[in-house]
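In the form predicted alone, a lone chain appears below as structure tokens.
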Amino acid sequence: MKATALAGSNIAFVKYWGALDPEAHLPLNNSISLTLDQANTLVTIEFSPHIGHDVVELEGRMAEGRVRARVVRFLDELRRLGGSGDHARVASKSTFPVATGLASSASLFAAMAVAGLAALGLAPSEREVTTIARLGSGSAARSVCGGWVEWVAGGRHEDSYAYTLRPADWWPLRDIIVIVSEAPKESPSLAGHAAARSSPCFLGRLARAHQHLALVRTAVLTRDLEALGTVGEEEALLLHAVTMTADPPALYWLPATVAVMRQVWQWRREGLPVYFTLDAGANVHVFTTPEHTPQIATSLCAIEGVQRTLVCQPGGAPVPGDVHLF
């Protein structure tokens, strides 16, 4: 009744931003992904009849208030998938800062989807998995998968799922991790979505979220990263003019922030394939070609403002841990 699961965070080129169903995280339209391998969460979970009630330990710190709420509901969804009345201990350990515009619940749920249905015994598909771990978290949907990965909107829970749309493998590119800063956000990704069709923006980057997908597609199925760094850059671009332009708004960049992505622009002036984006937060995703990243990483860091980084490549799904967190 005790098992371990190791899930990558992702990056998403088309976002989700915006429920068209928050509680089941129904979104409302296909986004488009990479998982990373560096990137990731481990989550130990153990039901047992011996345990008096749930035990939620995120990040060696005990879970309280919203954030436990929302574990509890989910570990109330793996019971009764597993037909189970037993509590359970939950432990998780990132090796990136969490609740910093990173998709920390991403891998998260992801590995609490994979580690919870081995621990009752259960087998379901991949695609099921991807819409067990939805429940959680939308984006964990993706992390169920390797590689280069698809969310199909679907528009319900059944059809909501996600799917590999290139392994791994299939194209050596580089996330360098700019982190700005690993405090907490003020304003939770799950208040931006409730918030998102205030925005006077709102529509504008949905329409264009619907185009963007065939163009990410293409770019990920012919290896362009001028197309999809394109893309890329236009979809955080959008997600933070609606973030900013909300009721409440909500502003994640920081000085740093900005330097970074003028940076980019800097360097593609220059000559040099480098893009980036980001995700509702204040840190940056930054691509570029294996070639071309120990340059650029060390140079990232000179940026004033800038912590450190995070190199990733593109990880594979989920696996088990070898080693339990308690």
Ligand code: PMV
The other form holds:
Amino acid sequence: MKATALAGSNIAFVKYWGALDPEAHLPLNNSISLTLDQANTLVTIEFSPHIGHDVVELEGRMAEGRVRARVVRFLDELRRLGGSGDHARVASKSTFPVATGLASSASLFAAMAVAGLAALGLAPSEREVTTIARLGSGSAARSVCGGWVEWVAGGRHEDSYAYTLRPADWWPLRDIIVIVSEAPKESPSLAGHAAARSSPCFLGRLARAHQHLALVRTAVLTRDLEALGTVGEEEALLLHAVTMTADPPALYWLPATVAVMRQVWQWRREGLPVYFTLDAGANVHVFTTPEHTPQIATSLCAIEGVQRTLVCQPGGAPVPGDVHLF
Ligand code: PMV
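Starting from the form predicted alone, produce the coordinates for the form predicted together with the named molecule.
Zooming out: every chain and molecule, the one shown earlier first.
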């Protein structure tokens, strides 16, 4: 009745922003991401008749309020699937700062789905696990799969699933995560999805996302960094254009965010194969080839306001853990 799983976060090149169904996290467009190997969340879950109420300990602290309610809602879904009335104890530990726009909800709910289903003795298909993880956080569907992953929008629960386009070893790109802030972001993604439709840029972003899908699929299949990077940058800028012009607006960028983006453009003018993308936060993902990674990571650390970098490679699907968190 106790199980542990380790799942990687992911970074999207075609983004999910704005929902068809905000409760079931059904997106308006397919999205494509890369699962990351060094930005992980480890989750242990135990269901037991001896536990009096759900105990949710995230990153060493008892979760409260909205965050706890979201985890408990997901536990309810797992209990419904397993036909269990037991309360649960959950603990998580991540290798990167959470709630800072680095898709920590993706790795958290992917690991919770995998560990929770195992703890309940259930063994659904990977496709089913992606739909279940999606109920915790939309982007978590993609973190159930390894490598280059497409999430099919679907339109209803069973049809909105993720699958691996190409495995992690297909293309040895590096994602240098540039951490400019470890502070939890002020506007959570759920509020951002809800506000997105009020932006005058919303429909433009959606139309581009549909066009970008085929471009990114082809870029992944042909290992075309220029095509992938060009689209990934535009997707990030469109997403932020939507957040900035929505009601209520959200401006996630810090001075160092802008400095990193400008530096990436400068490097490209100098001929380096380097591109950025961002989720809904201040931290930046910088993509390049393995050869250029050490020098670029060192130079990024010298930019004022950059706290540290975390270099990731493509990562695999979640794995069961032998050592439990409690
Ligand atoms: O899964 P959510 O609700 O946290 O949404 C994540 C949205 C972005 O990270 C900004 C984009 C994406 O597709 O991952």
